[in-house]
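Just the one chain here, laid out as structure tokens, in the form predicted alone.
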Amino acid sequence: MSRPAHRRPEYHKINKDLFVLTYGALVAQLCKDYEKDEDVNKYLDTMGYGIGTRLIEDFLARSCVRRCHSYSEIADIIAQVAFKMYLGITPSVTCNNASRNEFSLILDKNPLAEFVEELPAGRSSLCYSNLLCGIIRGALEMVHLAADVTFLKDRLKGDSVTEIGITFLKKLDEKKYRRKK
């Protein structure tokens, strides 16, 4: 028996709490494996980058967003569509400079750190949710935008909010990626 043609594809969702707890266990294991916080931060960023390079395809297919014409449009799409779609939150967006290529995503609540009250002792430079920076950077690179993505503030470090900074560096050469006809 064949499937009806009008049926939407099903997307499997995992329990949010299971994901957050699994992520916490991953960070804890990385802290055991690496002595330096910088090494853990780099590993989380690299993992996130790999996720972002694959997640962008799912995002573009499911969200039906159109081509953006400015960096501010891109920052708004990341905050209002992508974060809502994958993390269930909508961070606020602020522009940080006159050339309009630096933006901040301000998260009132960080879902990855939901069950974390404080960083482990002796881990003051750990960026617990650095995976998010890698995901954003990887996804942007796949749509030909080079960006520097870092944590500017973190509630786990005593700040009032969690803030992710995105600096758009340049558009990558699209000709290099186009197919020859």
Contents of the next structure:
Amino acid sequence: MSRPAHRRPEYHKINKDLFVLTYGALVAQLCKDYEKDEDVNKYLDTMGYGIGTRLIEDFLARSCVRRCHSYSEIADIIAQVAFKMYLGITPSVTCNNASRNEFSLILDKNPLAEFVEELPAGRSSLCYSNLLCGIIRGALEMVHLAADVTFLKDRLKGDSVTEIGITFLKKLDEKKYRRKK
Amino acid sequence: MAVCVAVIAKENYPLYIRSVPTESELQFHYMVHTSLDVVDEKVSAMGKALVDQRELYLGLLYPTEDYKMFRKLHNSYTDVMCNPFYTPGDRIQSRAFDSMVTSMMVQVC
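Show the same protein again, this time as the form predicted in complex with the partner chain rather than the form predicted alone.
Whole complex next, starting from this chain.
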């Protein structure tokens, strides 16, 4: 029996509260395991990287996005397609510099931090949702784009919005791929 | 309108207690403990019936106003519980919980 040509991608949904509480438990445990905020941030980023390198395959399979021709197209797709697909939110995108390789994703609300009122005492430089930075970085690397992704602003730290900065570094050599055709 | 709001842990100590006016806190402590006894009575009287959100309220211990207040309180309490940095058994120090309680307290000028 042959598979139908265009099969609708199946979305297996889970309860959002369960997901948010699981993430919270992860961060709380890391905070117990590591004294320094920098270490917790680093491990969240590393874990996110591992997720991103895998998630990109799922994303490309489900979203059918076309090849991008500019960094700003990529930033738009991350915000409008990827964030929407996985977190149900659509951050707005701004370009931060004239050479058009630094972008910001501005999140009005951050579902991962829904139950966190504020960072606990002694954890003022914790980037609670740093997993997201790792995920974006890992996913971009798998499509041959090197980028630095960090939190520029965070509501949990008292800022008015949550802002993720993506700085695209030099493109990883993909011209080699084209020549193989 | 409330004069005292208290959240009691299962080990019978208060996680959160606030009263207006603030001087009568000890009095309210006693009242809270007495009401715990009434709660125990009611719970054992209910037997093994399934408890849903409404019945957590146990019908008013004394006949007074609406149970929407309890609902609000309970919702704020679950929000506090969901904070990953809050350990059950700690005193409740959430500002959101405080401001919800303030909105419920009697205004004494």
